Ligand code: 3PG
Amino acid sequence: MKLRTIDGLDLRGKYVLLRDDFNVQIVDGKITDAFRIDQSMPTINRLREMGARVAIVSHLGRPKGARNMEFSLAPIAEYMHVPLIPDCLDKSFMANMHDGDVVLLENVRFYAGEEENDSEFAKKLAAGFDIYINDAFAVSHRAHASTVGVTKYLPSYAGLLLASEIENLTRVMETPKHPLLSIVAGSKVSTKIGVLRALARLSDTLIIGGALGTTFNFAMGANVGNSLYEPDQKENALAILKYAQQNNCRVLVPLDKGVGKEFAPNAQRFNRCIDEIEPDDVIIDSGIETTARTVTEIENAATVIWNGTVGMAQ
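In the form predicted alone, give the structure of the chain above, and only that chain.
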């Protein structure tokens, strides 16, 4: 895949809207794992060296289009030692920027227009900038205003991290080493049908976990209690299982689950086989036997492609 990258661009004095993925875990106001931020720093530092004036746009959690300060990016700005702009649509800071300056815009998901990919919101977000750079591989599949909408209003390029991720993924997809194991998890089958079909065609083994796995268990006739799943995706799940079989791909769905009576970090957790889940059980994460099987599959694989979390993530 040929991407337009920042190499060779003249960015001195240019205002750059940079999409990063800073959706990190924060507990009691402190970042517990800064890996995603640190991985983004090479692009940020390169833009600084090039004399760009950079405003980073990112999200944290799911504030559902409301200004919920539980999901503020303030701890990330503090970690990066950059100013936090309290409103991602506020442009007043731009007049005071100098070449090489970097600021962080407050959570773009404080606006409903972000996840709705609202064209007016995207236009306001892009206003005042000269170019847009995407360095957020993990959210690039989402048709949101900060990933898709702004590209209608600004010339767009890939950052160093995104270009590297695409290069590595292309190599794996075109010339993979076998046996190839793919693990797909997360919350919704409906958003990953294309991914599941593509990996079922490519992989030797496909593990389906998380709430996706719960939907597949339901489609196969299991009781899933009071858990997160998509009952309307039963036929799609069954179709993917059939498609995988036609492509000689072995599909592994959850054997057991960690359950509680509520979906909460402090919920009392029980391990249950899929056929023992009770009507008021809420699935929290992967079960002991399922996890052990996954570890074995990873150890025996030459290549592993992993997308999504297999349980509660904070």
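The structure above corresponds to the form predicted alone; please give the structure of the form predicted in complex with ligand 3PG next.
What comes next is one chain alone, with no partners or other molecules.
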């Protein structure tokens, strides 16, 4: 896939709306893992060097269209040493910007129009900018105002991170080095059916983990206690297993799980085989044997494609 990138653009003095994914974990006002922010810096620095005037737009968590300061981007602005603009639709900051300046707009999901991909909201968000750059690969599967809606109103380009993610993904999808191992985890089979089928077609081995793995265990007849899973996805899970078999893809579902009696990070943890899960157990992590098997599979693979977390994530 060939994307339009920022290479060769004359951006001096231009107002750039830059979509980043700064959906990072924040505990007690402190960022616990800044990987996503750090990965976004090359594009931001390049835009600074090009003399652009950059306003970064991002979401954080799921505030559901309300101005809930628990989801404020303030800790991120502090980490980046850039000013935070308290309202993403208030463009009065633009008048005071100089070439190379960067600001961060407050959480775009404080407006319901973001997730509804409301065109009026997208128009207001785009107002005053000359171009739009998407560098938010991790949220590009969502058709929201700041990822899709604004492209109707502004000439749009891919940032360096988005372009490199697409390049890497295209390479491993089109000419993977075998053995190709795919690991798919996270919570929902329903939103991952497409990716599971595509990876089952391509991969030599497919490891299914996280709550997704729990749904597969359930579909295969296990009792999964009080855990997060999707009972209505049983047929889809079985269809994926069949499809993988037809495509000579070995599927590995969880053998054991780390369980607690509640879905909480500090819950006391027990390791249980998948057929020994008790009715009041809550699966919170990958099991010891399953994890060891995953490590061996990774060691033996020439290419690994990994999507989603295998343990509880807050």
